[in-house]
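Just the one chain here, the form predicted on its own, laid out as structure tokens.
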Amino acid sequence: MKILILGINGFIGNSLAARVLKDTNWEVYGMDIRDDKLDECHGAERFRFVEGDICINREWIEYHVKKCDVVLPLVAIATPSTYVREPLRVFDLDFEANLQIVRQCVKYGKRLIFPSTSEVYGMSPDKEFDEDESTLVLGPIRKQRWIYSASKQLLDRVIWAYGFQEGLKFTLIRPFNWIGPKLDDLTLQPEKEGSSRVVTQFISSLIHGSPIQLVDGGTQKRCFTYVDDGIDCLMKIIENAEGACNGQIFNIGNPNNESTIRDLAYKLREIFLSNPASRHCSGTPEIVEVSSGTFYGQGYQDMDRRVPSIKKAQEIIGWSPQVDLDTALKRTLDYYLDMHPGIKDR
């Protein structure tokens, strides 16, 4: 099998593509902008990188969609300040940039594997995301961060149309809060407010000493998956994507590691302090409130919790998490403490 990944240095791109090497003999084909969390692949004979720009490198993108079976454009801006700060750059890449690359699967009659997110769920009143059936409330137009859920929300029905009208043979993924190595890229510098995800926001924060800042209070619920988890699930998919899976929307989250953001940020600053790397770095940080406003901009909404039922992957591709989220937090910490240049070297 010959597997195509845009945005491979990505999270999910990343950990994935090292598990193909690893496990299978699939050949990878992958293009990013950058490849510094390609540690693990390059030097593979079965992969093969290319630094490039899905905007940009179409050529390339549409020989290799030809090329494949499996196409996976991870490609997307996925943090929440971008949604408020520069809506449409978001909507140019996570709609139409993926858009393109939608069309050439049909047009060469490749298979599909396509990351939704667990954000389409918006509002929903459901006390478990159903795939099938959950209903998608998005707030008001004038709340721009709603615009990566509407534009991810777009191109799933798109692609569900192709798939109804023209065959396409496709597999819809919504992970929910992944988390482990190599999660977001933090500097020597504190990150800045909103530009990473809420684990790798407050881990940050622990090694810099600044606060940790909890937006609303930190009342809002999250189900947090580790990636190891979600990979075997994404595994599982690729190895089904033309039989069980095909047509298949899949949650990929862990009901059982359900937290408050609150209580993410004592038990993350409980680890760190338990960790001997953690007397390099800058003391003890307080933990802090401050408004979705300040912290985001005026455009930025939330909702309380998001719980994923992951029945169907349990009973389709006999999958379920095993990490708990005391494990996924520490796995995570650890990989940070121990890749800071600050703290490696002592």
Given for the second form:
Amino acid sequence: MKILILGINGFIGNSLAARVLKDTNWEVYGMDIRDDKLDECHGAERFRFVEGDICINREWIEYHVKKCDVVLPLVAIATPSTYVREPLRVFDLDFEANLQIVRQCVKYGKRLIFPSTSEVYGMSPDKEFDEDESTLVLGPIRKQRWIYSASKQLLDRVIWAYGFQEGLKFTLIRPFNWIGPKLDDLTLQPEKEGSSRVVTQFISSLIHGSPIQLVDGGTQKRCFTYVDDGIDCLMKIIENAEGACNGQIFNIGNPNNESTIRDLAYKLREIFLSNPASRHCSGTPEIVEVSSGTFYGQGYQDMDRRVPSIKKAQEIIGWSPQVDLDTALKRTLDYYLDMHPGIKDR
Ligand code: UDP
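Provide the structure of the form predicted in complex with uridine-5'-diphosphate (UDP), given the form predicted on its own shown above.
Let us now look at the entire complex, which starts with that chain.
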């Protein structure tokens, strides 16, 4: 099998590519604007990488869609601060640029595995979000946070419609707060505050000795999923035994790893302080509260809970996540402590 991964240097892309090269005999073709997370892949015989931008290098993409069997367009902006600050950039990249790739899959009859998002459920009142039953609830237009959710939802609907009307073979995946090594680059500059996702934001604060900030008190909850578990699921979806994943949507999350953001902050700080490398950092960072208006701006709105139902992934592909929250946080933190330049010598 030949697979095309656009955004292969991203958090999901690099991890997936490394796993495919390690565990299968598939060929991997990848494009990204950067390649700093692809050390495990470079040099492998079945790996081809080109540095490029999906909005510019359209011919390369079309040629490779034609050439490959499965296409994973993983290029997207997926950080809430960008939804609020640059909603048009989110729409241009996450919706418009990806729509063209979806259409090429239709044109050449290729299988598409597309990243939807847990964010599409928005403020749905359901206790567990169900791929085929839950109502999707978004806030008012002036709350720009929802542009990501709305863009992804519309693409989900377009892909579904291409499946329905034109026979596109597709699977949609909805990751729920995946965490792990290489999640985000740590933010060093205060003006970039909020520009990474919560776990990396907190790790950044711990390493640099700045206060951990709990947005609106940190009572909101998320279910954190270790990246290796997520990749296990994605591999089964790509394998697609007996075509069972065709036309399906899968939540990929760990309902057992639910935590309030406040508990997450205390837990991470404890894990950090128990690591000898933390002695080289600047003391014990405080945990403070901040309003969402101050942290993200007026266009922000949050959801209190986000719990996946994973019944479908369990039943159809026999997948269940294995890594508990403490282990996931420890592995993620260890990675950043190990790779952060100078931290051991300070
Ligand atoms: N959050 C926080 N402090 C931070 C960053 C995020 O309290 O420094 C909160 C944010 O308001 C949200 C949750 O943590 O409720 C998860 O944020 P993340 O950026 O990981 O993305 P989301 O799960 O909302 O897509």
